[in-house]
Amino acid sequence: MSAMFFWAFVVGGLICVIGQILMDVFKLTPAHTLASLVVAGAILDGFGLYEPLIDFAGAGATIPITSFGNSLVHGALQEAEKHGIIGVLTGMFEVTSAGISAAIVFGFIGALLFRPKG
């Protein structure tokens, strides 16, 4: 059990280190870094490499933003097998809609409760 926590910490930490290197060394903006990590997760899932990483590291691989890219591609591929090209479009939104909806709702609530700076 403690080994699972260790590897989740290491893998999640390495993903965060990669993001920090992209911003500090390559001078990417946070938006570019975010998009790069989402695309990296999507590419890894496309090659079938992200699911084994999730099996190995658990939350260390599912919590970082790379997991969003994994979810997009994973949902698209699953639905494409069932419904063809239409499944590619619907699958992406079906799998990720709960997370996107939560981000919108909680962002709105946060905007109502707190005064923006600027």
Partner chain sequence: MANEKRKRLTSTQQEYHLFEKERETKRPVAKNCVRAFLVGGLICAVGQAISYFYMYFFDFTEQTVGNPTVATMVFLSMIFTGLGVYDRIAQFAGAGSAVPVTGFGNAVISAAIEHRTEGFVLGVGANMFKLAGSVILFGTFAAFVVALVKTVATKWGGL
Second form
Amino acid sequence: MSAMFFWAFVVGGLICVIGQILMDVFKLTPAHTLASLVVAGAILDGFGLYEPLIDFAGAGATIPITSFGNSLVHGALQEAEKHGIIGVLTGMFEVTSAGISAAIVFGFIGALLFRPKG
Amino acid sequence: MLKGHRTWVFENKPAILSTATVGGPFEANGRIADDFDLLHEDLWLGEQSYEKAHKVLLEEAMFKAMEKAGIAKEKVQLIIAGDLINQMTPTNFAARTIGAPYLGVFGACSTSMEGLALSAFIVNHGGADYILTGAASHNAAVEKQFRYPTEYGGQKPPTAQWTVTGAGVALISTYGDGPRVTSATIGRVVDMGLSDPFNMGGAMAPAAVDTIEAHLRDMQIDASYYDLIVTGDLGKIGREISLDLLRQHGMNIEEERYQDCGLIIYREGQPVLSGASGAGCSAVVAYGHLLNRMKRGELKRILVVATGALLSPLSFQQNETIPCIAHAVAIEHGGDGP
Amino acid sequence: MANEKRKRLTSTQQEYHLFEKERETKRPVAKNCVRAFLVGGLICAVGQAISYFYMYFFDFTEQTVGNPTVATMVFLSMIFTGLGVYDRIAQFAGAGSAVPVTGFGNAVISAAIEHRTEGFVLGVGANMFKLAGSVILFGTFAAFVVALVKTVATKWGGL
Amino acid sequence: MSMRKWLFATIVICVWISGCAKEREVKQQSLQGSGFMKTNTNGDMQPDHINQQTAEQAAARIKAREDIKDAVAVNTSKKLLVAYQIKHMHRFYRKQIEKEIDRQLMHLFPNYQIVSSSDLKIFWKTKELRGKIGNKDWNEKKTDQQIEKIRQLSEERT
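Please move on to the form predicted together with the partner chain, as the form predicted on its own is already shown.
Let us now look at the entire complex, which starts with that chain.
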């Protein structure tokens, strides 16, 4: 289990370093950086490479935003298996709903509770 | 009266009767906290929104300036002011409160000197007896509009600058005593093709250089005529670049006599990266700190060159470069001009 | 794109670019990367701890623990954002706090908090995704393309 | 400034400590679990309890693989539940290893319905169940139900 923590730290940290390089060296805005990483995650899953990374690094691969692209592809593929090509469209948010719905719900609660501190 | 190509000389020598500056909590921890008339502990100023707080900053500075000069608001014949928020609503609302005739001006961070130049011109030619001029900015309101939500975690590069929360207002008149506004040079838009909104200093430096050179050329004076040439908000990088540019152009200028409002206002160690910026930056430093130093006799003649980056978030997203401008106004003690 | 931009510039502008670049404070890339690694790694390790917590005390498996973990991380992100701490951490950590899902949460929540003054419908509702929206758009579209290609390839390409 | 630094440091430490605390917690718990199991296996086996020979054999077979760290198994007369942990450096190939082990088990124990998983949660659950089998009031029916429950859990997907 401690190996899991170690690799989660290392892999998660490395994905963040890639993001930092995109921002600092390629001068991308944070929004561009995150969008690029999400697309990268989706493509990696297309090649079947992201799941093994999750098996290996656990939260180190599921917590970075790249996993968002991965789960979108996963949902789409799962549904596609069941319902054919139309499943690609309908299954997309099946797996990712947690991140988005949590962000929406907590975003609203946050707006009720807090004011920007500046 | 026009002198040279684009410099006005004010032969009636309008006086700055009084000034007032208001700042926020971050400024209260800064280097020139003592030069503020009013400092707020709360970034919200007790208001419902940052935009409202922004309006209050300017209102308070205006009332304070009138109070210090002993001029009732009915006697003010014109307000020339501006800020950075869309359609200048904070200034519009502040002008509504005062109720005097009002001209809103936008020159981004150069608004303070744009307003002062216009006010001096109008007063000089008898267009008004008393004019209130000023500029304000509010860190959170400006960040919200130009960058990201204030609580958003985006790392700012070392070239970025910190928007001042503050308002500086001056009351201009030909009657009465005070430092005199002797001349002003209106800048032209200079665009050197830079497009990084997190590096305004680098973009604005050529505009400042252009205006300083034009002013000295038009007035046929040397840089050493002024005890201090102070730029608006070039920050560390912009100041260095403009100093190098001036020297490259053969201008003899001493390091200590060439300063930047964006570097004066905050203390070393405050997390402002390259320095301060914002419409309020040159306004609070010039109308507060610098005029106080003139009153104490430390400075006799200063040239304030307020710099502005005339971009919007939209123009940046559409890949436009950053057009920049700088307006210079000479303020002299007692007003014995050249 | 950068080259195209440069071509449009006059020679004076190009000259100034070089002049300016020489004097510009460089981004401390190496330092930033180390910080991003440490903070990003730490956030992921916390995520790992949370998922073990859920696995141990509730009936979640490694397969299903992702959702509650992500939700908890976004919740923590809300607390830190609301207290005005997340942007401070981010100035230190850079991508280290932006890339994990907490950064996604921060983008949504900071926009929501910021625009509360414009009301809950036109302010919070309309602006919530002004930063994070692009992540959802590009993620969804890329996933659509990838999944489509893969489905078509396996069905008719005999892969 | 110093205030801000302090605040930041505090948060980092808090987050870190809470992370570590959780880890320790989990570790302790899992240690307790293994102790629990030991006392039970060492205890006297009741004759009317289900014969766990198949399970022992399966666990030993899986444990013998070089990519497996630990394995635990439970069986009834019809079902065989095997849970195992893959060595960390082999986790990249988790899917292949799972398939291989499935095939291996089916080959070795063709008379059983096989449920196998490399999931940590399933491992914990199986271990717990293995411990319970020694209890007096435990019977085959209960084991069967439990195996069914674990199978369902292991098949859950998000």
